[in-house]
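The form predicted on its own is given below as one chain in structure tokens.
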Amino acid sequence: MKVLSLVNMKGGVAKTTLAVNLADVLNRREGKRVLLIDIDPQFNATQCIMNGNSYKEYLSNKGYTVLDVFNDTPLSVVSSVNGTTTIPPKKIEEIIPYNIRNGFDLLPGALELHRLEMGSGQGKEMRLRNYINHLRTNDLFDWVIIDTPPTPSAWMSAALIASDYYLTPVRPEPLSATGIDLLRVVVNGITSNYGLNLSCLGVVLTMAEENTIVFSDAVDFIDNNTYWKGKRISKSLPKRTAIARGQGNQSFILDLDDHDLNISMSRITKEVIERAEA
């Protein structure tokens, strides 16, 4: 099984879209086993995936989000579908993502995710890692694709710690391109501080415009970088104001009539798997 993180400390980069349609090719054109887990607090991913109604009815069958797996202390909240509710600590083995079509899993965000405290000592930020493992041993992915917020965080350190790899896309803009710099500071460091055998699977343009000079110069600070070079995905996913209508309906790239931008995705997630294997 490989556990990717999507990371990037940029919003507006299209890092959701690229991991909800990641996890959907894969399953889709590659017959992997996909599971997709939304750590952001803003849970986009999900938003992606699930309408408001269908989140509000899973919430109230008392279904198993990412709360869950960072929870281990009784949790009192308040929401708009329960009312003030206290949400039990689960045990790792009993959380079971929402499952979306054969072979494609999602573990839901939560907004309530951001009352939880993640100080340093309680070992919070290994519990993903934890549940991951155990996914792991009864043999029940193939691939794990994560979702982390835009910021460093301890969700971003969680999802890492998780992790066999990580993939950053990138907007082709001079704020975007020169910030993956640091970016790489705090993976390095996290990698760092927790012993990691951590493998960067590579960078993808994204939104990206492909006959601009603002991507040509994107693509030559990437290829020209000292640690980025030779790290960028050949494929970048073209800007398509149709992806986010998409994505507000619940739709996936591969459900677009667009070919070339259901090209790019299917080739993208190819060359992630490539690299993944070698």
Ligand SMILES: Nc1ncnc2c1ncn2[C@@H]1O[C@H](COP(=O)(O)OP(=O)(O)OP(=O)(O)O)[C@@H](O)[C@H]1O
Contents of the next structure:
Amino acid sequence: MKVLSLVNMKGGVAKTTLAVNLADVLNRREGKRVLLIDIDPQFNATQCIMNGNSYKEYLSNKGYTVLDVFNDTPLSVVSSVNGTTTIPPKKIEEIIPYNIRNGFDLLPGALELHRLEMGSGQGKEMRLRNYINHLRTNDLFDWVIIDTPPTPSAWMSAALIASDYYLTPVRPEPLSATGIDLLRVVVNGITSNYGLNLSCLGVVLTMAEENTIVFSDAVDFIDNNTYWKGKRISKSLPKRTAIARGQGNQSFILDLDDHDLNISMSRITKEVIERAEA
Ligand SMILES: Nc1ncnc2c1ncn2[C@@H]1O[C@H](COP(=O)(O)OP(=O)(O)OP(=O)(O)O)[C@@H](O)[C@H]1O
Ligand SMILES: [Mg+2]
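Moving from the form predicted on its own to the form predicted together with the named molecule:
Every component of the complex follows; first up is the chain already shown.
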């Protein structure tokens, strides 16, 4: 089982878009058993999969969310769906994700993550790794893809602690490209703090307009940077407004009638698999 986190400390670089669509393509085209985990309190990945009503229904039927992974004390929650309720802590083994289709599951995100105290040193950030170890022991999935928030938070640490690899989406623009050096410093800090065996699987250029100067500058920056050299995934994700529109009605990239986009997403996924299996 391979565990991959999508990380960048910059917001809006397509972490969620890549997480959701990598998971979809790994399952739909590559026949892998995939779990997508949404640990971003904004829960955008969840909203790309479930519409508002299905998510509310899922919560009112007491469906499990990522909150159950992190929460180890009874947590009282006020929500428009259930009023005030107390969520009891769950055992790792009882947490069952939401089934999207055969071989594709989602552990949905939860807004209440904001309310959970996650000071470092409390051990909560190890709970995601414990959950993933349980999935691994029981051979439940081939791939686990984790979507993370754009801030160096306890959630991001938890994701990296639980991961074998990380993949970094970058927007081809000067500040975004140079910003990944800061990401490297943060990731290296977490890696050495926790003694992790974590490797960078690659950098994906997203929202790409390949015939522009900013695009070729971003390519040059990554290809010539001492640390990121050789890490660039050769196919980039083209810029298309249809992606955002599709996400509004829970469509994946493969569902859009756009050959180039489908090919790009499929090639990116193949390269991710090749690198992880190398
Ligand atoms: N290739 C693309 N072309 C055009 N728009 C895109 C593309 N990929 C993603 N988007 C849109 O850009 C916005 C940001 O993408 P996304 O939410 O995936 O980024 P993110 O890095 O997860 O953001 P955040 O840091 O807030 O979590 C979304 O509206 C998404 O639909
Ligand atoms: Mg996101």
